[in-house]
Each structure stands twice: as structure tokens, then as C-alpha cells.
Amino acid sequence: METSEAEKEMREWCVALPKVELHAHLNGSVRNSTLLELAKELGDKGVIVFEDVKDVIMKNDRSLPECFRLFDLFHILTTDHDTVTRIAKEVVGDFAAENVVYLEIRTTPKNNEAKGMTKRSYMNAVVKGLKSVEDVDVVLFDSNLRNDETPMSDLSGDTKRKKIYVRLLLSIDRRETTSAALDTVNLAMEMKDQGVIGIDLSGNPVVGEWETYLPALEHAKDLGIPTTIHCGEMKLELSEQQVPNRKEIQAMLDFCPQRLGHVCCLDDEEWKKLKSSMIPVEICLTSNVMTGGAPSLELHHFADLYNAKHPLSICTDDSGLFSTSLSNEYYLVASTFGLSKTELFRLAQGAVEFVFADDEVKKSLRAVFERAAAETLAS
């Protein structure tokens, strides 16, 4: 059929498109095959009942309750240093395989005394994984960057080995204390020379109070560390504490982080304030529909922000958990909102300006898109 051929061609084009990923959680991006293998090992050790999670892991159309069941499994898996290293290595390889040329991975450093894990040792395990990627060249430190080093994209038709810039965001979990949040910011500062580039605030949106994390976020601001905040993430109708929390959303907008994640559940005044602030928004379509933050793809707030020319970046959130990919998210934008290839390309290109990396990296990324544009959009 003509339609299926057109769909196939567009999907392939979206894979070949050079892309920038700014909102990807490490643990939520684990491969299903890896998850199955590791869960089987935990089952054999009696840590979990493998049969309870086996079917959920193998599904591609998980319900929200099933996704939450996997979150519990992620937390168990990531108390092991070698597992963390393996996951980090595979996640980078998977993003690079679909022509992501710049990737910011966010993860919550974990303290687990019983497992001999500290926040620092957890992050060392992540960095070890990034350094052990073999199939592509991972540019993790700015000091490794030469002027002629730019990630390659399939759009250019170049057979050179692919390069991908990878940076790390340390997440403050909303369950943490002020002291623990401050520890995370200080660790980010200590690991700046190892690819750590920013701070994220995330976690269950009905847990915790804004005032608890504010000192840590202000500390990051004082240190010159960029921040991104999950804001108005989802509406949990069954929760006693309703999300969105109007007071918290207002406080987040007033804080003026460098970027905001999701921003699903804003009221008219908050939308106005967001648009006037021009704070870039990390858009995660599949995730927002799955979690109830958006009623459907067609009614997603992407269209409103895009038409208002608000700064946007298309992202995955949890590619493994929600059975998606960045290429698929771009395809969904095209098929749902009727964007042309040129408009999609400009959307991907625009995300370069919102990365937390320095100007040299931005310059190299701009060159990737300029080269791709000359070869694919000139006709």
C-alpha cells in the first residue's frame, strides 16, 4: 500500500535524522533483553519472583500500572555496580545506533550501604560504562575534543565511525532530604571533569515539597551548574494530593531553570508565564500520554507550544519503559501534527541551542546539522 510505503520511508528518514536527546533517564532506557536476563538472574537468586515480571518485561504495550511494576525492578537492579556499568554502556550504544549525536543522560546517584554503594561509586560505575562503549566513539570530556571532531550522521552518507557526545545530569529525587540533595549538587561539581554537566529534579510528583529541594537548586545556580526540572508532569486522579500543584508550578517558573521537563498540567496563567519566560521545554509525547499528562497524542500540548514558536526539544523520557525511541518520537510528531521533513529537521536542529554543554560542543553539533541540511534539504 502507498500509505505503508510512505510511513516506512518516513520512519527510516527519522532514524537517519541527526538528533539531540535532552531528557532520557538511564534506568528507564534499559533494553528489554537485558532486563529479562537480569531479572532471571535475580529470580534464580531468590531476590524476586521472576514469573511475576517476565510477561511485563516482554510486552511492548505496557499499561501504566505495569510500568510502575518495572520501576521497582529498576531500583533493585541498579544497586549493583557491574549492572549499572552494563546498562550505561548499552544505553549509549542504543541511542548512537539511531543517530543521536548528543545525549544527556540523567540518573539519581544512589547510596546503598548494604551493597557497598555510595553516590560517588554509583556515578563511577556509570562513567565506566560510558568509557567502555566500543561500537561508537563517545566524546565524554571537553578536553578530548578537537576542532575536527564532530559526530557523524547517516544522513551524510559518511562511512566514518559514529561519534556521540554524552553528558550526565545528576537527578535529585523528590524523596530525598535537603542534605541529600545538596550532596548530589556537590557531587556534580566534583565530577564536572568526568562529563557531569547539570542537575535534574525528578521523581514521584506527589512526593515531597518544593522548599525541600530549593536550597540545593539555588546552590547549583550559585555554582553555575545548569538545572532542569520536571514540572506539572502528570495528573493522578486517584491521588489524595492532586497534581498539578499550582503553588509548586508557580515556584518552578519563578526559579527560571535552564530547561523544564514535561509541563503537561498548566493552567492558562501558567502557560502565559511559561511562554513569556521562553524556558525551553523537553517534550516527551509517548510518556505524557502513557502517564495521563496528556489525554492523547492529538491533544498533546506540543502543538500549542510549537505554534507559539516556544523553544522545544523532542525527547523519550524512558525509551525502554515506554517501548519507544527518539526516532519514533519524531515520527509521531510528523504523523500526528503534519510536520514536513524540513520542519522536523529544524526542530531537531533547534535542540542544539538548549544543550548544557559548552559553546565548542554546540559549534560542532551545528556543523553536523549544517552538513546534513546541505545534503538532504537543498533539493
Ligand SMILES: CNc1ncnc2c1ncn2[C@@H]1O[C@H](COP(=O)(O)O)[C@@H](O)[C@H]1O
Second form
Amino acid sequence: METSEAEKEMREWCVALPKVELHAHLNGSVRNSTLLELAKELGDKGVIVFEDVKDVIMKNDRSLPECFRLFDLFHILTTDHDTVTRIAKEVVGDFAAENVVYLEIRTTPKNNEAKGMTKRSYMNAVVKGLKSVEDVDVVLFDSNLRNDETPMSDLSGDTKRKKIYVRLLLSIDRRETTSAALDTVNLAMEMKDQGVIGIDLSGNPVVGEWETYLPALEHAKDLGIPTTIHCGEMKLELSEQQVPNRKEIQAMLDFCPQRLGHVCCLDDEEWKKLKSSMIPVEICLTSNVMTGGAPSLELHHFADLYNAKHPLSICTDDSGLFSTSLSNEYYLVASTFGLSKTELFRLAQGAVEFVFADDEVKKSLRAVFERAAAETLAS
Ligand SMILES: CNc1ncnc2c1ncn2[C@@H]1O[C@H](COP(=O)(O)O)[C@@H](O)[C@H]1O
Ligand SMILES: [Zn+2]
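How about the form predicted in complex with the ligand, since we already have the form predicted alone?
Below, the chain from earlier opens the complete complex, with every other chain and molecule after it.
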């Protein structure tokens, strides 16, 4: 009984904690209730069989290959302009509700001729969703920065409107060609004044080759667009695939992106290289354990990197797909690795330094954490 009271108090503390989310895929962050509603609509139209889809959505344990099959299904459910707008709006609302004060959402711009969709129109639909959030102040453009210093997260839980900075990263899917990847980078450049500030490389790690995306990532670098790369997310079982995988991890580290995602399966040399690089790592505990990138929470490489004082940020990856939240991920850090509230707070605060937004935003976020420190750490 006592434990559950303590757990409840800690969980509430993690919700109240101001947080920075740097690794969240739009289509992986959709609420299950929304997916079910969309599936029902398509079921009624005879496009899919609702009962089959329902079971897949509600299933909890998922291997990485299953995740990618599921994403193909999600994309059938979500990929029309109005639905993209809806999910973008909901996802921002959900993060803001748990006191995320700065959010980088990443999403793969999609061409879909049948729906009259281009990568640009897909992104316009995302931006429309971000602009249509009603209950929360969404700050989407740097030029919109206001000078007021209204606390964005209110730890005493009063009714002040929440405020959240939102920025967009455009993902290159590993299934894409060099030219499609280049299109995505050029689109990011075109949409710089609409909250797009970075490029991500993601998708099924057993698909595609580093050399295919490299020209696009180099192009981003030339244009001064920051990049984050999914790196070493899972062990490749087949021996003939282990070679390119090792080569790929090396190449990714050599590329020196601004951040790396996951880094679950590095060998000793690569760990050394990563640690000396000081490239910040986006840590996704639940995701890695559910997809097998990490053997268990207790054995997750978070502990090693944290003890080595490597720059880290705690992230959800796919909060919908893995039924988690950023507050829950912080709770798991505390309950698994025994971090104190002060250490947890410093971890959340530290992530401010790794955001892709400009210095003005960073300054404002630092102030949010400074203000929150006294109250949060006193309790
Ligand atoms: C679980 N670990 C993961 N590893 C690699 N890529 C992932 C991922 N989770 C999500 N994605 C990438 O994000 C897309 C869904 O969001 P968007 O359609 O872009 O909004 C997936 O199709 C995949 O490419
Ligand atoms: Zn990811």
C-alpha cells in the first residue's frame, strides 16, 4: 500500500516535471482511440476488416518487424490530409497535457497520388494541425517568440494556459531512394519558416543502405540543417548482414550528426567512439525493450551512458504504439535506475541543450527550468 502511494506520488511528480521531447514520430504517437475510430470508419466503408485491425492495434507486445508492418497499417488509416491534421493536433495536445514544454515531432513526408497528396501538401496538413490546437499556446515559429515569460508548465496545477514550443523534423524513410531523400531535405529548407528545423533518418533498420541516404544527409549538412539518425537500433541476426550493419554504425558515427537515436547495439570500439564524440543520444527505454534492442529495462544502456556522463535525453519514440508517455519514461528511469528527483530534474533540464531550435528558444527554456527548479525540487 505504502509503495503504491509512493509510486503514485512519483508518477504525479513526473507528470508535473517540465519536459523536453526530442524523439517522437507523429504516426507512432497517435492515440489508440483515434486509430480505432479511423479503423471503424474504413471498416464501414469496406476498405479494411475492422475486427482484424482492432486486434492488431490493441496488441501490446511488438517486435521491431511487427512495428513496421503496423506502421504500414497506420499509414492506411491516417494518410489523408484531414486525418494528418487531426493527428498532429491531438499529438501536440497530448504532449502539452503532460507538461512537455518543447516538442520536436518528426514525420515522414508522404506522396500519395491516389489521395492527391504530395510531400509538401502532407506537411502543410501537419502544420495546419499544429496551428489548430486550441487549449494550449503552440509556439511554432521563432519569429513568433513573445517576450512574456509566462511559466509554460505550472507545477501547482492551476488553470493557467499551457504553452509549448513545437518544431518539426522531416524523416527520411530507409525505404526511400536518394532522390526522394533529397526531396525531403529540400522540402525542409523550403519550410524553414514554418517550424521545420531538422532531418531524421529512420525506418526499418534491415532495409536500405547508408550510401543511399548519405547524399541527402550531406546536403542537409551543407544547408546547415541539423540531423538526427536512428543508429544501431537492433541486432541484425543474419551473419551476412552483420558486416554492413557494423560498417553503417561506423559511418553514422563518422558523419557526426547533431544527435543519435537509440544506439542499442554498439560494440566496444563503437561505444568508445560514441562516448568520445559526445553526440547527444535520444534514449527510448520502452521502445528499445519492446522491440528487443535492449534485453530489459535494468540492462538498458541508459545506465552506462548516464554513468559516463554522456549527453542524453529521455524520449518516447512512439508513445501510441508502445502505450507510454514521456512522464512514464521518466518514471521508469527513476524506478529502474534509482535516480533521485534532483537527478531526474537535471536530466530533463539537460535536454534543453540538445534542442535544434535557436538560442532564443533555448534561453526561454532555460528560464522555464530555473523557475521550476525551486518548486519541483523542494517537494
Ligand atoms: C520503433 N522504432 C523505430 N525505428 C525506426 N523508425 C521508426 C521507429 N518508430 C517509428 N519509425 C518511423 O516513423 C514512421 C512513423 O511515423 P511517421 O509516418 O514518420 O509520422 C515509421 O513508418 C518509421 O519510418
Ligand atoms: Zn524512432
